[in-house]
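Single chain ahead, by itself, as structure tokens, in the form predicted on its own.
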Amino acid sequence: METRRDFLRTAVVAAATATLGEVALGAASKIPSPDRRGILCDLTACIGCRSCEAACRKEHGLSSVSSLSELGRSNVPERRRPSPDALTVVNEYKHPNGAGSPTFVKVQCMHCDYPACESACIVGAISKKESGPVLWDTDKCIGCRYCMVACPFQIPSFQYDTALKPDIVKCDFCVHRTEKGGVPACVEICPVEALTYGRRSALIEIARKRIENYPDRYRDHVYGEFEAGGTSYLYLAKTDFKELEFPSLKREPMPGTSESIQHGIFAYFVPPISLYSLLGGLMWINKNRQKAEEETTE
């Protein structure tokens, strides 16, 4: 019988072991769907009005925060993150000598084809989906943060003034409409169409024909087409993307590098939904146990 134990309690323990090992390694296998979308951003074409902060504030329903509700080129700060109440933001960066126009840029998550925080997740509480948006599982989550370490682009935001139950936030890439049929909200409300939406395949195609056709107002690189496996948010611009604090990121998938450091430091953790199974079995276990003494007993 004691064999017979150990066996059932050793099945137990590999099972919910595996669970473990098919969060942390299901992310970097997946392909990326041909037909995802994604959006083409011109910054030759951005005129810093920021419609796109406050038409994204309005569509999840985020508190206009005094300072960013004055639209306008006047207004643009020089250097912000996304945050728990502006899920994109607009920076502005002044040419170099001074003397040309500056350069807007809009920042938000840039649903990676290869999501580092996908990978770094323990519980999967984060996913890229066919469509191409990553998002976020608030029942999943369990607040660790290590999806906000692995961002190479420093974009998950965590709800520190929540104190009940704090979110991890960001750019969701309005898939309620995109469902739907319908574009991202920054996409539809920009007065320039600085903002394409589309299948990610057809946008590279577009990128590449701009740069072609304008050599004197592009230069030759689409920020996202490689840079760590490819993203859904891809960028144009005059200036190089290193003076617009572009991180410089190889054409690798970052999961690589984050599943290696997650392995290392979670090789012996057991996340909520393996434990309550691994709990589950063992009483299982133990009730069985308890039977059979009482057999032998009797």
Given for the second form:
Amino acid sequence: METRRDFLRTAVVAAATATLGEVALGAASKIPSPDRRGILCDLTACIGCRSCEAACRKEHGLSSVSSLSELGRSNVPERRRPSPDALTVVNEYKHPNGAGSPTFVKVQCMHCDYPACESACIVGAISKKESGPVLWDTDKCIGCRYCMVACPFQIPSFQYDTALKPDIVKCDFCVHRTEKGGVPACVEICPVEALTYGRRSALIEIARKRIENYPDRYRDHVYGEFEAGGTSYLYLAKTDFKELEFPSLKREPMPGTSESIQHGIFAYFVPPISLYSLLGGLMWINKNRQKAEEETTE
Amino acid sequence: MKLIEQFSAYLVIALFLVNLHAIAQTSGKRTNGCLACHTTEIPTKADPSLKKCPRADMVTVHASADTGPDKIVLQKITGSPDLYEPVLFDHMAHAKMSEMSGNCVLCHHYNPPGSVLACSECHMSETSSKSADLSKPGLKGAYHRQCINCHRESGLAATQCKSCHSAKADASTPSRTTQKATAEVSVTRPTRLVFNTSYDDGKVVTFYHNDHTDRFRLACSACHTNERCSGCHKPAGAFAKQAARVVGGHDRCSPCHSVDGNCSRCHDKEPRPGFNHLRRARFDLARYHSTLACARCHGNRSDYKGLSGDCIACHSQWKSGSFDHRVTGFGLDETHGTVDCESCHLEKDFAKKPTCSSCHDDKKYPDASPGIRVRSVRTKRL
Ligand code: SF4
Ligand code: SF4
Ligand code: SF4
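Which structure goes with the form predicted together with the partner chain, now that we have seen the form predicted on its own?
Entire complex below, previous chain first.
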């Protein structure tokens, strides 16, 4: 496996020999495997129990709070984002007229078919796997946080408490389980089977069938089927996804935009190595400032 | 001639291929395993051991609640870790309630002719994500989906596992398998609903729910046939907050009340007072007859005017002279106390004003009174 140091070494060589900053097109040119997996999240069935949250934390050894009763339900109404100690969170959206049941939304990495984070990452630390997951490589990551900016769902989060070893954290699709034929921890625990793990194409078929069979229950929209070129997590809901704060995205993959940022940078003949030193410098400053902040707050 | 023979040979082969293709296609579509339809893994021709098979065009069942099981212990799911005791499900109570909300099909959504399938006939014990059929929730998911939605809407604390489960490790929660299951369910009923209709000459229709349920003693299912559970099972006070909506217009009332002709029977400009038997019939039910069904006195007369029998039909010991008229709120004076009932209550119609003319030419009730009004009488119950 290529480590960060290896990468930098090759990058130096590459920078020395590069005529014009040439960047591989990344994921946008890859055709995703037709057999890739996905998770269908039926928000009309989700009861907001946060079991998935608890199971995910436990599975990844993220926090001492790993059982549902310890987690409680008190902070569900707050809008939370996935963070280094919760790769997935469940948010509550009140019924528009106040009287009906609320809708709960499980938020995590969508595992895009054409991940913006992957093409934004300048060291290739993030990659889309054939079977669906978008994974990151801790060893390669330099903590530049490009992926955070590029991701249309604001998913990757930065592990601030280990500033010396920068790390980007997000849902990993539980590859360690699925590789062995299992299902992700959140899917396994869900008491109402609001989450279904399986072939993405099959899940879309099921989602379409549900919409057809129960037009009163579902809005005619499978979120993630086409958004940003398609995602592995797919959502069904009764309400408009806008009301649930899902971003309205075009059908085209996002990388187009993020790559143009990158290309833009390289178009000004900024060789990669100087970019890295700039970023590294910024990070160093940041880290120190953060340390200082930590010291003052303590 | 040879050409035709050749052509038909090709045709036969082509048809055969098309057929093969069709067979291959349909068998490819079958996503369920053998056990979805057969009860054994190796069905034979002699014993195909076929299950009753859930098809798309399932038969709607109309079984009566009494033909189903009373209580069921749900114990087919054992998780890992196994945290909870089995759940006691009061099938009878839910089956009876379902008469008000779409009947058995509410839960039993697939039924072959002549029978009602249990959940576990189709929903397997593993989750759909691990099974061959992704579209069908596993048994645990199916149970939870079926229960939690109604319980949550009804405010029955459904997301608290312990409202149905008792934890294995926790001795403080009594085992739900022995407990009476339905104790905590309450029904919230409105007293009066005032409907604002679109009928200009009488916009207001006042509906007294308590009269219909308590006084006329209609079964809930007489009016409520296709409701959500949360329509009645909801936190107290929920009715006060929402304006009464007319759902279904006249259809709700027309099975009992005539809706053609006299609109003013129900429509008015102002809300109306509730049903008052004393005012309508000058006979106070509240004293002794409040628990009787209307038909006990009125028979099956749909207009409830007049009596089907007289008081003596029930109160056989009542004779003129032995009847303490004060129980009606009116005490007879000495002269009238011994008069035959029918002398004043013509044809024993106690709903009509009593008449004096059988004996007196010049007297008229109530200007001339055969006694005095009394407030309350303590008599022994007859
Ligand atoms: S949701 Fe964001 S982090 Fe996840 S794959 Fe898509 S772009 Fe990357
Ligand atoms: S797939 Fe795994 S990592 Fe992602 S939210 Fe579910 S449990 Fe967490
Ligand atoms: S476990 Fe299932 S029902 Fe509970 S919050 Fe997560 S998705 Fe929703």
